[in-house]
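In structure tokens, one chain follows: the form predicted alone.
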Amino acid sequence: MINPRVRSLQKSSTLKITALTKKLKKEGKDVVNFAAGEPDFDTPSFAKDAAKKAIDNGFTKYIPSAGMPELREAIAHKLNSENKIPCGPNNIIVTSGAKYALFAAIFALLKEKDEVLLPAPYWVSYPEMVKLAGATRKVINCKKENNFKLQKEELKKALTKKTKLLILNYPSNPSGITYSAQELKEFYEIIKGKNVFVLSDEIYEKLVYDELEHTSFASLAGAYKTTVTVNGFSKSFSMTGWRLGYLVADEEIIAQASKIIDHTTSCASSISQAAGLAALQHGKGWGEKIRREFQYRRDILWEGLNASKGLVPIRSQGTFYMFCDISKTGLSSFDFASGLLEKQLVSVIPGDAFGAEGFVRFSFATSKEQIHKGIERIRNFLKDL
């Protein structure tokens, strides 16, 4: 009745702890979540107002499924300009969020018993929208000792003759660890003349922390026929809600991947499309103090983390997430979050949704009051072991 596939998903872990947190809060539960998944700042006033506007002038109809010409005019701007992404507006189709330009980027990528590599810890959505496209997953266990980023002899001996695909997440959630141009230039040298794409989600590249520098994939001379590059303003401009993304390509995959979105979606809101084209516009001082505040807030938490027995976090390098390794404590990494929800009110993700088990997924989009807080709780629960 059901199709296999479907059947065979598993649920995203983050999004039920997620859910879980925000219950237990609305139940007035005194919650310390650093389960969560997006900025806890406000979306700007000035992408709220243009929406605004877009409604007061009746701009929600229908527009081009590959979005808004205005908007895609200034992602090309800004790709060019700060990624050095040579593409035009043909080259960008505007998504329902970044998460569908994935879903859209595999499926005009994969057929059938094609080979993917997927650099484990990754995102909880990856393997099941590889499954999904009938394609085979092939995980290449990055180390703790190399702080979970994928070497280029990894890569070289996961390499076979059908692999189709390498996504790529750096910053990455959830290691919040990034690759230097030197790495990628590596990597793209060991993948180029073998037909194998790149799809390079970036989507916290604005996060990005002690002077260290973003490099687009598709930057690198010669790569950018072969990578996908998926971005989007959930992260950078706190609209998650909006549920607007890009994924940037070729014109061939360009006009494939628009099928997709045709026949799917028809085209991204208009009305956050609107919202999007103001934040590109008036936004970057925005990104560059909620950057400097992350920072801030990361090595509040690393300090307490560092400091609490029993744990031993990896310092990010971006995003807003820290990963620990909890093995010393000798829980596995579901028991270890929800002894620590149900005990003490403290929401983490087991890591083992990302491929990590041993580990828990901190976010410290939260207030450093909060952080301190939860520090204080995690340390209970701790002695109580």
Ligand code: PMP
The other form holds:
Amino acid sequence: MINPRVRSLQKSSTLKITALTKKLKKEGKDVVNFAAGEPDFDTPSFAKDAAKKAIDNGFTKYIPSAGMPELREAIAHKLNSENKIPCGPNNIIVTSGAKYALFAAIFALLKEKDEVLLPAPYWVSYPEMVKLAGATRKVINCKKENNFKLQKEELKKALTKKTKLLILNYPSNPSGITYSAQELKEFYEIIKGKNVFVLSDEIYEKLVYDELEHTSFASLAGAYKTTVTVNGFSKSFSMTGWRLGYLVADEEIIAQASKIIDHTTSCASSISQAAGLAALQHGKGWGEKIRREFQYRRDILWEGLNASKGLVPIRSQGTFYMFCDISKTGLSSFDFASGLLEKQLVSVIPGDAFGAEGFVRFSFATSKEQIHKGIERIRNFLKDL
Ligand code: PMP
Ligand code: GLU
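We have the form predicted alone; now please give the form predicted in complex with the ligand.
In what comes next, the whole complex appears, and the chain from above leads the way.
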């Protein structure tokens, strides 16, 4: 009696390995955690204080399903001023995490058999959500010699009459690469006028390094009406457990997607929304502080992995992930990850979960001491192979 679509879903390996790492740590095991898909910083106090105040003031009931009006206003202001996305509060739905924004967008846009272009490596949940919607995934296997960046020729070749959606995620989880405004414009030129939408997951927008700048796809001239942008508070404000994200789109899409919210979650947590509003109001300096810290750790991790025999890391341009070629070790991604955890108590995520066998994902959302310790253990692991 189980729906075959649900039966065919994979468990989330990012969540699974993260949970296993936390369990081992709780049991007292000295695990170095390179698996974390969340910042290791505590949620900033300006967000926590606003949530406490919301509770004390009785802001604890249902609120409009599309979100708290003041928060939608603040998000629209941020998107206009920082991202150059020409939207108003009516173009925004606040959701229970960015994950639910992706889910609502995918369900609002896709019908059965619609084709979705998915550049690989991709974040683990996209293929599963597309599958759940009954649509068809068409994976574009980006090449490692291009650091897994989608090339315009690859996009052109993959496009068919059935293509309805292109899913972009930049800076990318897991590869850590990002796209310039020029590269994004070239993608848009290819799909323009072909009735293809872009789902642009920009949740790591604040974490870009080396003076690179983030450009929102919806800010490209003419692209707004056919772009759904997804973002949230999990990564930029260390608020993963608060479950707060949002989607931004043309009003027709918002009208349809908000019905999905009405009949599923009703609204994202009112308390989290009060905290999110405070984060947007007071969080500018905080974001820059964590960006600098992550860039510093990126450098330590990259140098350590790059100097380890048999490993070829891609130098991340953003996020807190580093994707690393382990194929020279002769191990599969899974055997590498499970061997490393078993023998050296270091957790990483195998690349096959992201559609990239031969790679593993390191997260540098951990302290520099842990990064140094982890690199030493990895070298011991490699020595014993
Ligand atoms: N998109 C990407 C690429 C992610 O890495 C994550 C992290 N889980 C999400 C979306 C979802 O974030 P959340 O639901 O915590 O807002
Ligand atoms: N996005 C994070 C990761 O990729 C969190 C885990 C998840 O939501 O899948 O590890």
